[in-house]
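One chain is shown next in structure tokens, namely the form predicted alone.
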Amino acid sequence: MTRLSVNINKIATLRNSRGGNNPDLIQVAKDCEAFGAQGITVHPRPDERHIRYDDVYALKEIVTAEFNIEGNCDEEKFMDLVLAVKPHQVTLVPDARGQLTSNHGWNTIENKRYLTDVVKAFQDEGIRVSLFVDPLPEMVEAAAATGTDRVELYTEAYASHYHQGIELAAAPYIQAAEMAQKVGLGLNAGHDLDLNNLQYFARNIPGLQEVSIGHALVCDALYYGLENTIQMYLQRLSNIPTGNEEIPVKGEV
């Protein structure tokens, strides 16, 4: 079974919209776990618009799934704040500073050197490392080259064109997939995963390990709630057919 990292990053932006501390960041990271998650991601960023960095520290103190910080490594206090907190997983995204998300993955061709040196970085602190890139065979070919453990596919392009043509939109992520395993990298996926696209591409995607989802999951959560949403999920990851690959319109349920 594919697992489910949780991103948080919408909770914590949530709740600095207001000040003070509600949402409670904290609490909803321990809820998470408990409602079946399998892991923990937040990717904070240097204007700390989202999850800051304090907010790592409090999280690796009471996190017991996977712990993933996601981010850019040209960052120095990035950097910093990973080799000092320790989380299990490390995924590096080439964000640009100020941008809204993450929309490109590496040229891991062009940055092999950088790379290489990064992920040495991280990997002598015991910590996993994945590569965030496009679904191109070439580049998760040349991630391996970096000494990378895993790669994480951006599947925005997936999400986009799904309804367009699944087998179509999906067949780039599965040559994508199929190079990781030639070249023995793990493999993680995220963005723009939801409960409609999910399950196909859990179904289909050779040796996929781990999906990272929050802004999608967060807002399915406002109308099913969180325990029920992370169940839904989870489901969907399962692989057990459910007669129904689309989830009810909002507000039918």
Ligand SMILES: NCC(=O)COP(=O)(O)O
Given for the second form:
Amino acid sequence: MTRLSVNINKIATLRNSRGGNNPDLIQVAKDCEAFGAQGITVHPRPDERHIRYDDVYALKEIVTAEFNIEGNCDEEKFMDLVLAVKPHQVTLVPDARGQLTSNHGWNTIENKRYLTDVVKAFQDEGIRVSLFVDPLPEMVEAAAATGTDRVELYTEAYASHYHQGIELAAAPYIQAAEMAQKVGLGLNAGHDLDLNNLQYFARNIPGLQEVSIGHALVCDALYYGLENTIQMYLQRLSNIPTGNEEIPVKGEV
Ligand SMILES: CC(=O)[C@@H](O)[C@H](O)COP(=O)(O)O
Ligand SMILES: NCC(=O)COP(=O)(O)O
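Shown: the form predicted alone; wanted: the form predicted together with the named molecule:
Complete assembly follows, chain above in first position.
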């Protein structure tokens, strides 16, 4: 079954908006796990607009499910943080400092040499590496040459076009996923996935191991409550026909 990693960035956004500790990010992470989340994802950005670097150290002490840290390895502080915290997984995202949110994947062809070195630095510390990429088979194929364990498909285009034609919206992701299988990469996905678009995606993308979902899930929790909402997302990921079992991946840590 595709695993659900809950991104708690927006919990930190709400907390920071008043300068106190409400909502308590650490307690929310514990509760997300208790409610069924199979992972916790955070994306500490250089401006610490939501997740602060200190949060990551505190979360490391309490997260018992998969801990996934996202960020840009161009930032030395991010590299140092991840190598110190040693999460289960690091997802490398080529975001510039001023971006509102993540909006593109790596050019794994142009950045092959650089990413190869970075991937090794994390793998040498026992950290699984996932590269955030657009749903382009050539970017997936080139990602494999860096030695990465997985790629994460950037799903904003799927979410944006889902309503105009679901098969057409999913087609590039199926092709990218088939390339991932061909080159022996594990497969994650994320960005703008929600209760409406998730089930079709999970049922039709071969080898999908993990989705990380935050913004829509936190918005849904305002109406349905956090426990209910996590259960609703897990329900979208359950009863997936076999054939989407986790694929053992070379170098998987
Ligand atoms: C990499 C990705 O697509 C998202 O996880 C992103 O990290 C969300 O960041 P914000 O929560 O800052 O929009
Ligand atoms: N990698 C995607 C993620 O962690 C959450 O993205 P979103 O659901 O907040 O768009």
